[in-house]
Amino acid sequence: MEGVDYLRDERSKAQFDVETMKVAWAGSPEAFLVCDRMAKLVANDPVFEKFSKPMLGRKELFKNTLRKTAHAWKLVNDLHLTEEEAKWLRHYIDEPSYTDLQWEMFVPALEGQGTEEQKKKWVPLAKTMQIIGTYAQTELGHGSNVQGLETTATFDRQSDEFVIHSPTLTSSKWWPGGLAKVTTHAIVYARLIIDGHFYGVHGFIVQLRSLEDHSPLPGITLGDIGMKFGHGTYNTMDNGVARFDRVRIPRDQMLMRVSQVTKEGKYMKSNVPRQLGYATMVSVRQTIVSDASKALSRAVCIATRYSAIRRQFGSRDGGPETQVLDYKTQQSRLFPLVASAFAFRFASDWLKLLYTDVKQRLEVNDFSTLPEVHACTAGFKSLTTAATAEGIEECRKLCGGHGYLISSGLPELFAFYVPACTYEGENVVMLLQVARFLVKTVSDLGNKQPVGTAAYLGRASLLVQKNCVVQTAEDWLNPIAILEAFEARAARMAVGCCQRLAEFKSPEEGFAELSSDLAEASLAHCQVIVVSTFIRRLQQDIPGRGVKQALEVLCNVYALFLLHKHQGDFLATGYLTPKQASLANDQLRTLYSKVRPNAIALVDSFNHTDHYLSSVLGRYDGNVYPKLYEAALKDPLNDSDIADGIHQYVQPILKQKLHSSKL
């Protein structure tokens, strides 16, 4: 029935005040306010329509989107909206778009790396979108090895230009978004040439297009790579390839704000310090923590609604069959899910400072902490990108069949979201520059003493010889033993890897060697760190009626979760006996029950919009079924009882008529 809320009675158990959890997620109340608002304007717009997607072609699928990016930016003039909520309403439309690459990679390609000339002369072209830009690092032939691209840029005392040329077919330019139809210019990352001799890889403003009919400049060969995994997901955008054929380029089209090509050929380096550039990848890693979050957010609010609609089994004498969600089984692959989403939204609200921290550190040319943040972010970004991935799967499968349908929408967000996990960097590459940190890290301890997220390193002759001290299953509650289990257990597996790689003749081939050992040490490093700021945000004041304490039991079962799932490395490295880790599984058990009666609730605090969520089995007022079922009668299958081609194909086979039929 319409207007009838089918999860009335379940978010009537809520133990917590939901409406001040929503701020508690969003950050701050100015914050979910401009979310809240940016979300609102794009559900109730029908040109932002969605669930027409899986029915329409490539081509279709790709000019819709270039009508949907063309209202949003009008939306964005005639309402005057701020960045902040120009980001939200692209974040909202949840539909990837040239647009991406421009504002999240072009503008601030050209702001970090620019001169001041150069930043007054384009970043005013891009921010009112008098040129679109996309960001041109990754290559047919390379990808994470940026010291690998093959693409040149070589330079031409004589005529003061740079040729930008693609000598192979690996150097050619392939993913990023909008090259293939829609972008004018390009932030092209090339090997710097002058008289023979490398200097680097460096970033080169190159115009694509003519700004008059659109169409290819001279040299320049453009093209589409081709679908996507998925349907709609990312072949709503034009992923493109790129090669340049002696492509000529104004000296003073370098981006030169750490070094500089004088007009006479010699290259120099400004007294801007290189490291600046360590401020945008910390942003970026930060927005990708952040959209972890919320990705991982919308699939465990479309499982839990459903699991509370769905029932299966345990009818006792004819009454109602039991709530898919009071399954055990179902709590304990779902609920750390929920557990996660907020483990990952504080990392990346904590990130949000780090940046800043960086920041100013970096104006000051203090770079102390670099090598600190770039591991913590670079771990970061392959943990919760990784779990997210797998986070959404496993959402899918919670949901049973239905989650297989489109309208699920859990497949869709399942090949939208499952690049983030290569793109950036790949995961395990990511993990393997965690590990370089933390060797270094452990092989100077006698000489220096770690700091931030690395000073539990410090006490790690302590931490390998102490073992765990808890006795019952309440004692797993204890926020210090939980952080001192993880630091231990991380330590431990950082130690015991440098000890390995002191056996070997040189450090490289231990460190191939051993590499499986190390991404495993650096996961766990990187657990310690997001355990540690989920403790540390539940120390904060943190208002209204029951939302500590629900986050509290999150925060527990987090820690507990991964403490069972990766208890082999607790008990290998010693800290753990068998009966410990058996009673933190029975205090995990314990905490599901806690965390039941606020299910719904917890989901509804994500503040999704049935638009965003684009699901049927998430809906917020669980009307599922009666849904479901006119979803599938939209298939364009259904627009008749007897489907084009059974007459010619089927026909045949029934009246026994195949070998004279025309195939």
Given for the second form:
Number of protein chains: 2
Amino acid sequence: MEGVDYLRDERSKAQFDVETMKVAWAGSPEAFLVCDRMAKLVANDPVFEKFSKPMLGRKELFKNTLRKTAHAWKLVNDLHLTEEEAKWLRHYIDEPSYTDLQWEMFVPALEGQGTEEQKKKWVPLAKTMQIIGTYAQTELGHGSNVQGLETTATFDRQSDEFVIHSPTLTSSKWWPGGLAKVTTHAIVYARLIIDGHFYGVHGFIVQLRSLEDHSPLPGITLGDIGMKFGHGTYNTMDNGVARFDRVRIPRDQMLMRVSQVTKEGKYMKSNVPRQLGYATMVSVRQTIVSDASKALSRAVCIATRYSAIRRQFGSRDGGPETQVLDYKTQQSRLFPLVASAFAFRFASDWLKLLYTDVKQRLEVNDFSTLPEVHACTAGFKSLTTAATAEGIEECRKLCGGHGYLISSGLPELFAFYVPACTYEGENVVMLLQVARFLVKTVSDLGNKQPVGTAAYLGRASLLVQKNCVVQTAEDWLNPIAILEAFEARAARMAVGCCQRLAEFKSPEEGFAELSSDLAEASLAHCQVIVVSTFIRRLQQDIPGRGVKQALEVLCNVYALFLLHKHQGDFLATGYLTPKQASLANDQLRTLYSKVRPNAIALVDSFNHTDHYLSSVLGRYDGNVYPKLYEAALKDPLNDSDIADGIHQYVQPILKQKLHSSKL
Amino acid sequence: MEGVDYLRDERSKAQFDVETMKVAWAGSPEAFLVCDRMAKLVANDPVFEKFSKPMLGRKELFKNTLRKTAHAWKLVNDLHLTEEEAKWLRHYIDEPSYTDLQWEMFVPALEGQGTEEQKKKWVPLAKTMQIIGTYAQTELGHGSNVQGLETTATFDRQSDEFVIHSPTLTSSKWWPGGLAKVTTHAIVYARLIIDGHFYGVHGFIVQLRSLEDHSPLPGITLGDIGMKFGHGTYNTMDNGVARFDRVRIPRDQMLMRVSQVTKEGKYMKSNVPRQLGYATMVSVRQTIVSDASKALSRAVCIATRYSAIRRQFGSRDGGPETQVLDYKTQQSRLFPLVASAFAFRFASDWLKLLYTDVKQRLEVNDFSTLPEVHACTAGFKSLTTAATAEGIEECRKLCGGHGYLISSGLPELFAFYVPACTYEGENVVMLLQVARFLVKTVSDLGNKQPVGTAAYLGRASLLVQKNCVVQTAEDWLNPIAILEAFEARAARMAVGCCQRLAEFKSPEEGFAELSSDLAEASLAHCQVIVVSTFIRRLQQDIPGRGVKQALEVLCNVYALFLLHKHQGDFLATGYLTPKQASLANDQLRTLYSKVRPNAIALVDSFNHTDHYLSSVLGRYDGNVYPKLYEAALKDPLNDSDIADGIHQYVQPILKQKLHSSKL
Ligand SMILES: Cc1cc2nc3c(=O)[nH]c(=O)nc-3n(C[C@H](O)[C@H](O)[C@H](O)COP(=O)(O)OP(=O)(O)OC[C@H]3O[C@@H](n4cnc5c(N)ncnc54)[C@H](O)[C@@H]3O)c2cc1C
Ligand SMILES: Cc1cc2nc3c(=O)[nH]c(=O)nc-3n(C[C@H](O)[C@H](O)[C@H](O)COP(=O)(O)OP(=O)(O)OC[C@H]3O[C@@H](n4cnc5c(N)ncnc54)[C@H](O)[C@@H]3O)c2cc1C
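Rather than the form predicted on its own that you just supplied, could I have the structure of the form predicted in complex with another copy of the chain?
Entire complex below, previous chain first.
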């Protein structure tokens, strides 16, 4: 029935104040208000309706998103939204669109890599959308290895221009969002060549289309790279291919903040340190970690609500069956993911602080923390996106058969999310970068005290000797015990790898051979950081009835779940005894019982609108079954009782007249 | 370039005879020939073309598949194909269609649950497709718990009929394939009610549509349940919903092989043992395991070939970069999946033998092995489908960004495959059934010697005491050492769970509380079976140069990969020392180097046609890049330079005229 809250009983069980938890999730009262307002703005505007998406073909999907994007931009202007508000508006519209590239890649690249003069010219054009840009780095043949890009930018001293050229098929730019049909400009990354010498890969502002009639400029071939995973998802966006046939751009369209080419064709480093880019990198990765927490929070919200509605087995004396949320197997798959969503959320909050810290240091030319920051953010990126992608699919499975319907929201969420494991640094490549840092840190331990998130490695010699002192399941609730376990395991893995590396002829050979183990050590290191960030967050004051307590339970769930999952590492390194590992698992089971009464309230704390979730299974009111039915009936196949094709292809079979039919 | 084999060098490295390996994979020379012929028949017939699928809307997808299905049935008749051949034909067409239900569910249910008389009447109609049937068990409210189904079949003595009725919304049949638009009949599972008494859930043959004009019969409401995961995949099929409003069927349309209702309304068990259904169950699960191996073989074939073509980093002196297949991280993610495909393949071959064995036993009323068979097949189902679903997604990630394109074949393979984790027994529910068996087996150890795949538990008391004797990495190549490790770990986990169960007030409470640990113990048990099946297969004669050796390497990879992944179990149960686990990991790395030269040849052995793979990345000739480009250009968005919507929704933004535009 409409208007009834089928989850009311569940909500009444909550042992904490949901409204304050919403603020804790959002980060601050102000952040909560902005998000809440933007979410509702989107949810209540019919232009942003998205339930009809599954019925649209590629062209319609694309056009539909163009319309939403234009409408959104109109709102930004009409309502004088701040950049922060506009960002949330885009977020809640929940459709990949060219503006993602404009605001998250194009503008930041101009701001980060352009000179003052360049910024003055280009940034206002971009910010008012008089030009629309994309970030054209990846090519058909190269993604991860940016130094292998083949597009060339050859300086022509005569005309004071660069000639942008695609010398091979594999040099075609491939993937950039909006590139196919929408963007008028791109920052094209290309090998700079002056007088036959190669000066590394640089970014160039290239105009792609006429601002008058939108047609591609001479020498530029643009196209769409075709359908992607899922139905809607990235198919709303025109990821594109571009080929350049000796396209000329003025010299001042090379982004010259860090290196310059003079009129005379001299290549010069400017006095701006190369490391400035790190701040942007931290900011981009902060967004990725924040996005991970959001995507995972959506998935667990759907799966948790549906698991409270879904009943299967266990009816006694004709009473209702058991809510599947009450099964320990369901809890052990679901609750760690709820906890992960919070863990990633707090990790992303912390990355914001890190960003400020890095920016301040860069301003005074303090580069000392950069290697550590680089490793930590790369690791965060890899850990959170991998866990989120896996977690979304687990949530889909937790919903049984109905999770397979598009109307559950989960298939499309998965298809939309998974490329995060690949773009902005392929996850395994990222872990290997962390590994390089770890190896270096451990090798330098004699000379250099590691800082920040790697500081614990400074105690490595202690950590490889200490043993866990836990004696009861309760002892595992102690954050100090937890943290030491994670640190000891990570330190032992890192040190262990380094010792084995020393047995190889060359360090490079060893690194290659042991790379898989090194990646595991890196993951262990990243888990230290996520766990410790969660723990530190809880050392702060958190207001609201029961809010802190509920979060403490989640923090312990997160840590002990990881401990159980990676039990092999903890035992292999000898820090834990099997008995201690088993106590941790016992405690974990107890913790699940503590999460259970709060489960619905916890996912309510994300403050997700039904529009944003776009899931029949995850509806706030739990009115699942009638709405599943309603959604089904909208499928075009239900337009008629006898579907197109039946007369032609089925009836001849039934009537045994197939031989004489034309197919 | 067309006609060039870009993988020729790789193929020339193979250390075994690919043609003989193809036979080993197929199971026998005869099986190979049938598969090969059917695969080519499909690949060469333009009707079965599937590259245009991404461009089709829901109705077109559905119609297109109807056409293919009719064409296939015509071929079956024209070419006088055997049932085996027809099955492979359907398989290679590679699109979910109503005939899957007809042949894999409807006909087997008639044959397995119908009386001789019923079979005589219905089976020929079905086999000649004069009627088209589906299997209508699942309802909106119930899947896993079949006893909870709500549809009623009330006996009306007066008219000698059953009245089929959907009393609630949640009793609507929901999911059956072909139900929405195509099938004329269904086996509807419903609660049998006679004189107000409930006699359990039974199957009833219900006609759904007129055989004349295909319209739904009075009292029956049919519809499609809407779009499912992915673009094409299951959207080619009309999974449906059905509601019955007091629909009458003659009494003799209850499937009465095992239980009957007489004219007088008496409910009677026939003298046919209820256990007969087990044979069908084994056969269905054999197909599922076989399908798992096929799906995984497709994914690893694509990822392996592409990984040999893809190069990234590591160029020396301007030479070519490293093939990503040479990175140890890539190998450690990919090669265990190649090995798993073979492991599942041999597991499914063995299940065929088990099927014959079960059938023979049932004929002489020997039910002694059934509990073990039930547990073993449930476990196989869960283990292989879960690993395959995960493996396909891993393969997609292994292809980097390009794996996200539909043209890579992997997104749709994933979306198509994942429901196997849910249908035919939800995977976690299956593992819990295995757990019940394990608990019972261990508790009965004093009285009853376990048989078949559980026989090793008979040695439990020994296995919980023994310790691993491995001393060198080479020792891990010994199948006896491997098998004992898996048996010891599984036995210890099962025994450990049973000991802890005894601490609970009631066994049921304990089972519920420990269910997550029990599921882990079940998985360990299933791994014993898969590993031992692989090992036993290799004890047979396997002809062909190097074929057996190559398979031995894979068998070891499979086992040691599992050992590393579940290292925690092995260490926690105390059977292995950390040193021994580490030696296993060292051996695993060595094994990867042995797989490497054979990698392409191994995936060639699956004998997959390019049509079947439908992947640009997995093309036999490795001509990836030009073909990616070609495939992209076919997207409808590339029909025009200036896409529909640009003038309306983008130009007003660029020209700053949004305020005056109508959106
Ligand atoms: C939806 C989406 C949107 C995108 N948008 C943009 C965009 O707007 N602009 C843009 O420029 N690009 C974009 N990209 C491209 C993206 O940045 C690349 O796909 C990404 O950088 C990964 O590179 P790759 O595809 O070359 O993968 P590859 O590097 O080819 O990866 C293939 C495999 O090789 C392995 N591998 C690679 N190098 C190593 C190594 N050194 N050691 C061990 N293993 C290795 C990887 O782990 C992976 O398993 C987008 C991609 C997607 C999917
Ligand atoms: C593509 C597709 C095709 C299908 N085709 C058909 C068809 O042709 N005919 C037909 O009849 N059906 C069909 N089905 C339905 C399918 O058989 C069911 O979806 C399946 O049986 C799972 O049941 P469920 O959906 O009720 O899941 P649920 O049982 O509701 O599962 C939800 C969650 O509850 C958990 N759970 C349930 N019971 C327990 C328990 N006792 N202990 C612990 N956890 C539990 C599960 O582990 C899962 O995480 C199809 C489904 C799909 C996806």
